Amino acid sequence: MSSNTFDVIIVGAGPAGTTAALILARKGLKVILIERGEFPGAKNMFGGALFGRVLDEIIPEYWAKAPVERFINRKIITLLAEDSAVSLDFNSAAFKQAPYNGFVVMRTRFDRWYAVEAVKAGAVLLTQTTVDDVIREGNQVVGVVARRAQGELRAKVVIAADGALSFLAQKAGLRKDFTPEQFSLGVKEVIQLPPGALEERFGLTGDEGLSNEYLGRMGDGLHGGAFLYTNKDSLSIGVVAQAHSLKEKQVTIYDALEKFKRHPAVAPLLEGGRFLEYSAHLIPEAGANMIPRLYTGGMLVTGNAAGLVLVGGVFLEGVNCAIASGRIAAETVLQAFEKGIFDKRAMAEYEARLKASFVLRDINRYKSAIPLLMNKRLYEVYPSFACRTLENWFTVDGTGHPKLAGMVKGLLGEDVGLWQLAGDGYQMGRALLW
C-alpha cells in the first residue's frame, strides 16, 4: 500500500469523523483523518452542550479524561419581551451523577483532546488540508483530490464530514443546492467572568452547570432563539437567527447578539465580564427535508454534513447524533472490509443502521417541528404575551385579580385571535406532543 493509499479516507476532523476514525483504527484499518483547520477544532463552533451517553460506549467514563467544563444538572428555558422575561428551571439531582445526562464543552478543546485519541489508537491526522473533489471510477468513489502536493489519495471508503455545506456531498453527487431556509446562523461569545461570580450568579456548587435556552424577541423581529452556557469560570453566550429572517429584515446578527447581552435578564448575568473570543457556524436546521442521498459506492456522508442534527423546537443536539452517526458509518466500513465488497448496495447498509438508531428516529419522529419554527407568531407574539399576561396576573395595585381566561382575551388584542392561538396550540402539540 503506498504512501497516498488508506483503507479509508475521512474529511473532516469534527465529533463524527473523529468517531469514525477512531473506531476503524482500533480494528487495525489504514485511517487518514483530514482536516482543514490548523488543528481538529480550530474552525468548529456551537453552543456548548455535549450529551454523552453515546461517546461513553466508545470510551467508557470520558468525562474523566476529556476536556469538559462542567456538568449539565440545570435546563432553563426562557421567554423574552422587550424588558421581561418568563423562565421554566428544571433541576435534576439525577443529572448530577455517572454516566450523567450532559456536559458543557469547548470544541477547540474537545475536537482536539478527541482526535488525539484517535491518533493513538492509530488513525493518521492531517491536519491545514482542503479536500477539493472525489475521485471516481465508474458508479465508484475511490478517493479524494486534496489541495496538496501529490493530493490525490486513494481509499476503498471515503467519509464525508465536512460540515453542514458538505461539498464532498454536493461532488458525489448526493445533495441538491441548499436555500436560506433550510439553516441558521450562530454566534457565540465566550465570556471571562470574576472568580466566584458563576457560582454567585446561577448558584452552583462544584462541577454543576447549567444551559438556558431563550425564545423571543432576538432583535428587530428576527425569528430564532439564544443560548448561555456556564463554563467553569466563564459563560458560552450566542444568537441563533434563521437565515432568511436575517436577510428579510436586514439585520446582522452581530446586533442581535448585542441586543441580547443588554436585555435586562441577561445583562446582569455578564456583569464584570472581560470578552475572550468569537465564533459563528451555519447550523442545518430543516430536519428530514434536508437529509441528502447517505451514501453511494465507496461513500459515506455523516454528521452535519448529512443534516444530521435533532431540531424538535425544545431540542437542538448536533454533537450526540454526530458521534452516533459516525460509529454506524465505522460499524458499516468494518462489515463491507469483512465481505471485501464496497459498492453501492454495501454502503446502503449505514442508512439501514441509522433507522435503527436513535438518530433518523428522533429526526423523523419530531420532522412536524420544523413547520412550527418557521412560525412567526413564535418569536414575535408568544413570548411576549406569556410575560405581558403574567405581569398583569401577578400585579398588585388595588383593583383586584382577573380570571386568567379573560385577561388572555384582553392581552391577545390584535396580534391573533383565540381561533388562531387555538391551532397554533394544535401545530405545537402536533411538533412536540403526538
Given for the second form:
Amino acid sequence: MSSNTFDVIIVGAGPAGTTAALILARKGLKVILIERGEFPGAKNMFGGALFGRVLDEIIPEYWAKAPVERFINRKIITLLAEDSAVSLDFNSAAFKQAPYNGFVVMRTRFDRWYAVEAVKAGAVLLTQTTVDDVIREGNQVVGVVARRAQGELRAKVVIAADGALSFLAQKAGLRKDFTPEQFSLGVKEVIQLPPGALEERFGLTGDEGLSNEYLGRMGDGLHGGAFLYTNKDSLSIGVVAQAHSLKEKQVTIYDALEKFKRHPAVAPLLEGGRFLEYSAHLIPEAGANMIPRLYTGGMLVTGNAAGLVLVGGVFLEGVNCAIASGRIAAETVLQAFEKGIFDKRAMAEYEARLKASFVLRDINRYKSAIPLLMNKRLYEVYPSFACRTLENWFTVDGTGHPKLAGMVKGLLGEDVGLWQLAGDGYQMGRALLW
Amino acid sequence: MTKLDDKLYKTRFLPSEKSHIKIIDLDVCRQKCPDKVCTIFCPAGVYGWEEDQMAIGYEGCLECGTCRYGCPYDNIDWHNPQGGFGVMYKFG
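Cool, the form predicted on its own is there; where's the form predicted in complex with its partner chain?
Whole complex next, starting from this chain.
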C-alpha cells in the first residue's frame, strides 16, 4: 500500500469523524483523520452540552479522562419577555451520578482530547489540511483531494464528517444548499467570572452545573432563543436565531446577544465578568426534511455534515447524534471490509442502521416540532403572554386576584384569539406530547 | 456592553494572505440588492458596503457559513480557508 492509500479516509476531526476513526483504528484498519484546523477542535463551537451516554459505550467512564467542565444536574427552560421571565427549573440527583446525563464541555479541549484517543488507537491524524473534493471512479468514491502538495489520497471508503457546511457531501452530489428556513445561526461568548461567583449565583457545589435555555424574541424581533451554560469558572452565553428572521427583521445577532445580556433576569449573572471569546456556528434545523443522501458507493456522511441534529423544541442535540453516527458508520465500514464490498448497496447498511438507532428515530419522532418552531407566535406572543399573565396574577395592589382563567381570558384577544390559542396548543401537543 | 470589534479583537485568528470570500458579481450588489442583507446577517460584521464597493474583512471571519446560504442572489463565493489558517478558538 502506498503512503497515499488508506483503508478509510475520514474528513473532519470533530465528534463524528473521531468516533469513526477511533473504532476503525481499534480494529486495525489503516485510517487517516484529516482536520483543517490547527488542531482538532480549533474550528469548533457549540452551546455547551455533551450528552455522553453514547460515548460511555466507546470510552467507558470517559468523564474521568476527558476534559469536562461540569456535569449538568440542573436544566432550566425559561420563557423570556421584555423585562420579565418565567422558568421551569429541573434539578436531578440522578444526573449527578455516573454515568451522568450530560456534561458541559469546551470543544477545543474536548475534541482535541478525543482525537488523541483515536491516534492512540492507531489512526493517522493530519491537521491544517483542507479537503476540497472527492475522487470518483464511475459511481464509486475512491478518495479525496486535499489542498496541499501530493494532495490526492485514496481509500476504499471516505467518511464525510466535515461539519454543518459539508463541502464534501456537496461535491459528492449528496446534498444541496440550505435555504434560510432550514438553519439557525448561533453565537456565543465565554465570560470569565470572579472566583466563587459561579457557585454563589447558581447555587452550585463541587462539579454541579446547569444549562438554561431561553425562548423568546431575541433583539428586536429575531425568532430563536438563548442559552447559558456553566463551565468550570466561566459562563458560555449565546443567542440562536433562525436565519430567515435575521434577513427579514434586519437585526444583527450580536446586537441581540447584547440585549439578552442586559435583560434583568440575565445581567446580574454576568456581573463583574470578563469577556474571553466570541464564536459563531450554523445549526441545521430542518430535521428530517434536510437530511441529505447519507451514502453513495464508497462514501458515508455523518454528524452535522448529514444534518443529524435533534431539534425538538426542548431538545437541541448534535454531538451525541454525531458520535452515534460516527460509530454506525464505522460498523458499516467494518462489515464492508469483511465482505470486501464497498459499493452503494454495501453502504446502504449505514442508513438502515441509523434508522434503527435513536438518531433517526428521534429526529423522525420530533419532526412535527419543526413547524411549531417556525410558528412566529412561539417567539412573539406566548413568552410575553405567560409573563404578563403571571405578573398580573401575582400583583398585590388591593384590587384582588382574579382566577387564572379569567386573567387569561382578559388578555386573550390582544395578541391572540381563543381559536388560535387552541390551534397552537394542538400544534405544541403534536410536537412534544403525543 | 461589549462592541463587536472588541469581541473579535480578543478572539484568535490567523488570517491567510488570500481571502476565502469573494463577491461573484459586484453589479448584482449594486443593482439588485438594496438591503445588502449580508451586512446584517454576518455575525462577525465581515461585510460592509462602502460607496459602491463591498469591503470584505475576511480576516475576522468566524467561518459559520451563513453568508453562503443567506445571500439572496447566491452572489457570495465562500470556501474553507487554507488549512491551519482562519479562526482558531481557544475555548469553542
